[in-house]
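Only one chain comes next, encoded as structure tokens, the form predicted on its own.
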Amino acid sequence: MEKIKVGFIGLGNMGGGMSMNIAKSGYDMVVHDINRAAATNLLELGAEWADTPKELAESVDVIFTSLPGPTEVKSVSTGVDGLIEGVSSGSIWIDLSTSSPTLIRELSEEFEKQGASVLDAPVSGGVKGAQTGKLAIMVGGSESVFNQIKSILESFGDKVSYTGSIGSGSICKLMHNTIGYGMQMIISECLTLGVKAGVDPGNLFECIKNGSVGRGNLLNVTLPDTYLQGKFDPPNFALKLARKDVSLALELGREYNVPMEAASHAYNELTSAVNRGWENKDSRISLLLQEERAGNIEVRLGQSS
């Protein structure tokens, strides 16, 4: 494509920032939202307005959507006056929404019948990241199509990753978010116990941030060096010692009447691993138990499951 014309649908908190960064990068734009007022800044920069997704699709080469979820994605794409009615051979639709991998795979098949390509490219980084162009973008679909539009993605994201076939971007985003919300649970347990046991909240939080957890060692060092390689000997930190630490925390929780549901689950996993005879292996060996429950799925760097 020589002069790419970009369409953008969904100009809310996330879409507003992303679309503005695309416009500021010099792309000609056509925009649409259920609230026309949300497009004011873009229209002032020279963007055109489309009354429907169909009308927008008819006038652009590349379409972005940033929508609340699967219901809206389906409505905008295949509903009345939807994108599918306006796309033509060579059109590219990139859905930035956090949505259903199954749905985007189904929609991709429908759009392919029209000669159009579909990518799923959910983002992470929040409203501030959308405004400043500091977003992680996880892109699934045809790699050649991804390479065609990568420069547009880089206009509003500083960490753009190709994840594989259609739907894989959405899977990565859902796994990312679920990890975050799970971490919030155990963090809240430990913060409430620590404060109830007598530690100042600021001091407690500072120690957590300054330690291995706060420095991000688990994702950046420990898991890549142990679990993701299937290497548990010699131990980085022995399973029996990890179980001892969590046991002491649970003992403290009982002393101060603080429920520790997530921590109790961690302790049970560590105990089950000890019962396998793994007490002198690296503590991350306990993660093999979940691999078994998932149907003997191996998660290893450089290997496919």
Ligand code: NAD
Given for the second form:
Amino acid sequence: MEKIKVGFIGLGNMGGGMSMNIAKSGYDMVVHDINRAAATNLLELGAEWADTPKELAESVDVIFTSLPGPTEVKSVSTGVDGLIEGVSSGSIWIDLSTSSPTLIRELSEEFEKQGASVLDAPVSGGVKGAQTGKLAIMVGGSESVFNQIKSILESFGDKVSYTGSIGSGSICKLMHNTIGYGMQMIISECLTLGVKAGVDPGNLFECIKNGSVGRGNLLNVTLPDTYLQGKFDPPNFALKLARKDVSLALELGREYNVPMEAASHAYNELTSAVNRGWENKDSRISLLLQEERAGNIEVRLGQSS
Ligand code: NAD
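Alternative state: the form predicted in complex with the ligand, after the form predicted on its own:
Now the full complex is given, and it begins with the chain already shown.
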């Protein structure tokens, strides 16, 4: 079998590390960026330079892009001298950017008309992860195309997941990041209140890291054992006890004049759940309220289509 030639566009903080790891795995590479200086290391390793995405697409089998967002993904793929003008039947384009699921679905249809395949494969793990090959990669699109290029993904990611049809990788990534930023908001509320109420920041942070939250129990144990199975009886931690804890924290917030917006929202959810008569069920039963608001969407492990 002929050696696969790999193209990479977008050699920034993430793309720089990822493309270097692909090159170090021995693939022949062609690279492009609007900032040519970003390619210096790769060119020194023997990569070729392409002046445009079109030129790059004409000379490789597999194309990676790691671009800021939807605007750049659209212009690099279907703008002037874009990838679509250079791909041929059998070409594979994998977009590693965090971008719009709807856009990549539309672009995938356009590329299919040229006989080319598209995968969306956003990554998580930060710049250090990109440099060290320790990234989670969430891949949507054809499963057989995914299997064809999986070994290239494994050259720069240690946790590679196939997520389903095109766009699903981006959906996973957007949900993942939004969870992170939501958590960050309530963490800052609780840190400011804790410190204002008299605890040393280091001591407070250590307690949060050592407790159930810091051990990752919510994602690793509690949700899989309760909510994600629809199992709330017998309770691991009763709803009425959870509500008592958040209520006490809000009382402390009032005492110390610290606004607790996310915590107030959590308290209201727990209260609404109590009003359903669920106070003695497991506290995670309150998450069923969001399922109702979302249009009766059930989130259960092992039951998706
Ligand atoms: P970056 O700005 O460092 O890199 C983007 C690169 O794309 C730059 O080198 C830029 O010159 C190039 N570029 C921009 N427009 C271009 C165009 N039209 N043609 C060719 N090249 C072009 O951004 P980054 O931090 O590497 O992020 C890249 C993607 O990865 C983003 O979608 C981001 O959301 C995602 N991401 C970033 C991180 C992180 O920690 N930085 C983590 C995970 C995912």
